[in-house]
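Just one chain is shown here, as structure tokens, and it is the form predicted alone.
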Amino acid sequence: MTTEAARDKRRRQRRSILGKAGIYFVLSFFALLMVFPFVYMAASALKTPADTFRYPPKVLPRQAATVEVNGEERPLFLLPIDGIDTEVVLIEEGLEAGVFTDPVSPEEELAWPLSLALPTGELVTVDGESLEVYAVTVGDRSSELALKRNTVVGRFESTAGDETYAVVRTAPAAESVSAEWQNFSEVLQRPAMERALSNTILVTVLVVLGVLFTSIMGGYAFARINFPFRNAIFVTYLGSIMIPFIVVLVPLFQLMVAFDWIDHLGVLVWPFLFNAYGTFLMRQFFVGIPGELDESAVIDGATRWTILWRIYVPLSWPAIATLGTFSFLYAWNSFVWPLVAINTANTESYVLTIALRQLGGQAVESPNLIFAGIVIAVVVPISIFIAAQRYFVENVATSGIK
């Protein structure tokens, strides 16, 4: 290889390597962005009331640093001592001071008590303004400084037993990150939060259950099984997605005061256990899986019944996993629906979404308890798609194959 190929070479591998490095970095940068949300709300569900008002505001959760002093509990303050920013612990207040400046740079400012000020007698011009000059001891060193104004402060003492002073009200609150983790027990606790929790789990897994039967079933007699106008009906019956749940909400509820089935969690599960997709999702698996496997099943004896609970189902996981995931998003997340159908004082049928609707309005003044019924809410659906996900990659890189 020559040198200039040699060159060459380099050149696209550099190139290689920069554009995969840019391409990582647009890809991070997006990602972040769009966790970061998740990321704030989780972490505002750990926090103080106060702490989540802060301005400005601070991801992770912080509370006041305290110390031990005399057996009591006192709040710490983060000072400077000799330029570093110390921990220290409010000793006395109420100590006569001034505010001071230096003449030179008028804009820095220093709260200190008049006892360690000694007046020189002098007077000076700060912006426009005649002040009296006073020689300051600040530790080991005196400066010429004019007072401005009067003020109060409060005395100061690290652990290391070196002073300062400050305004109290003024003074910065050390923090540390410290996690509330009881604001979810405390959300739990609160009226219909703990049933909704589990009047939701119940809701879901029937609504889970009752789609994958349906739509196995369903799917596999219109995949497999030939009866008139089969076709027509699998037609007429997809066409039904294209329908808005708002259409036919107001016929429902007509419906379901039918059947005297309003106010009760039976009005959550019924309707929904047939779904029009989840029977074309299974349909089209279906019908990918050869027709020899009927056939050589059907010559060993086994119905339709064996044919489908043991071969068609064990061979179309993924698509289950993807129409159970599916489903359990759905049913977890409803919310239009139990608004409608679940009355309002009838807390024993609420679900998560109506529960958490009434945490919104209850909760106000404690945002970090809403973060934490959010959290609550999100965490179960999170983590059944992670879990599923290996199911979804199995199922895209199947599909393709014939």
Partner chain sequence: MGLPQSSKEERLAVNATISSPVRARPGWLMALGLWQLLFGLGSGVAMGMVASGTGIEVIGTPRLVLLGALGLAALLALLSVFDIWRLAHRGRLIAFVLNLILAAVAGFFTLQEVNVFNGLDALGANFGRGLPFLAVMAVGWLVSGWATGVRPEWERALLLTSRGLMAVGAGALLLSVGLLPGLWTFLTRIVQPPAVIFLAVAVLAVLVLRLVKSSQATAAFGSTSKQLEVIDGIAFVSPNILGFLAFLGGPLVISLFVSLTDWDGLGEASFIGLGNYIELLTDPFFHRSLLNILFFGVVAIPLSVIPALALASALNMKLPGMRVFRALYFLPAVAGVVGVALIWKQLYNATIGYINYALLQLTEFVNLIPGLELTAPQPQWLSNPSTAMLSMVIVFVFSTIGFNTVLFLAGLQGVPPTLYEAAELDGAGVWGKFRNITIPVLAPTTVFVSITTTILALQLFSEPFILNAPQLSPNGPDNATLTPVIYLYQNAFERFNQGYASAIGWVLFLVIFAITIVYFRTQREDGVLTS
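How about the form predicted together with its partner chain, since we already have the form predicted alone?
Excluded here are partners and other molecules; the one chain stands alone.
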């Protein structure tokens, strides 16, 4: 009886370990899918333009490796010495050489200096062609190879002093992983980019502050102050979340034309200081704060204004952080409205999203710059998200559904 129970327990444990491994496998697979584009972005932002067009693609940025020889930067090549690919430097060029081949397997060729090949005087027929046979010394081995044609090679030397020979033009260059950090400064020097960055920060800061202010006010009113039609107004206001922004795109544009705000930075800020979602979020949080607090404060003669900012706001940091992060992401990443409201020619009022989109069309020849631009645009919201994650994920989502 007990042994059977123990066996059952062990079986269960084994199953649960297997299950956990399976879960981690699936989660990691999805995580890889989600993260790979960002890894690719970050790595490509550090590449040279040519490196971005490499095929087969390599994730890490690579550049031709060099070595200092007699105070001079010389390119490194990657050539086989004793069957092992070794980094070598070109020492001498223009050596008379021949292209040799093994009569047994004529598809393999070797370019080697004639000074290391001794004619044997024999002839061999390869592919219907009569060729001279040479005794070719490679390293400390000598083999009999047929001379196909003449060529010119260079002498390469490794750091260990080993020598090898190859045709310079076709010798594969050695590469090392190295980053082009100046891509970032270069992309910021492009027209509109630097200004777009500071504009985006300005617009986002103002929108976040405005949304926080109006949402805290409205949330408090809807949560704690009784006034006629309060719930009807609240539901109507909340229902406005369902109106697609697209429906008001044209009339809002026309309104902004009437106000003469089009093409100015303000057009990205002033209409977006009010947010039904934010009001809703703050209301949900305020409702959970015990109401006796403000009753006693009212008796003490405090105004609602002081109650709100002295009692409610300090208790509501999780909700405020959440809403702040949300409106930050919303403002920072907003694309359609800036696209419509800011004229393409007016780079002074660009924000990052439209500057990036333009860069994506212009810098087709150097995708590394596009990626550097994306990194600049993406790194701020990602850092903010990581900082605020604690509140963000747990808080928003719950109140979003209730």
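Heads up, when I say rigid core I mean the largest set of C-alphas that superpose within 1.5 Å between the two forms. Positions refer to the first chain, counted from 1. Bear in mind that the values here come from a model prediction, so they are computed numbers and not experimental data.
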{"query": "Exceeds or equals 2 Å, Cα of T214 between the two forms, core fit", "finding": "no"}
{"query": "Threshold 2 Å Cα movement between the two forms for V379, core superposed", "finding": "no"}
{"query": "Residue shift check between the two forms, rigid core fit, W112 Cα at least 2 Å", "finding": "yes"}
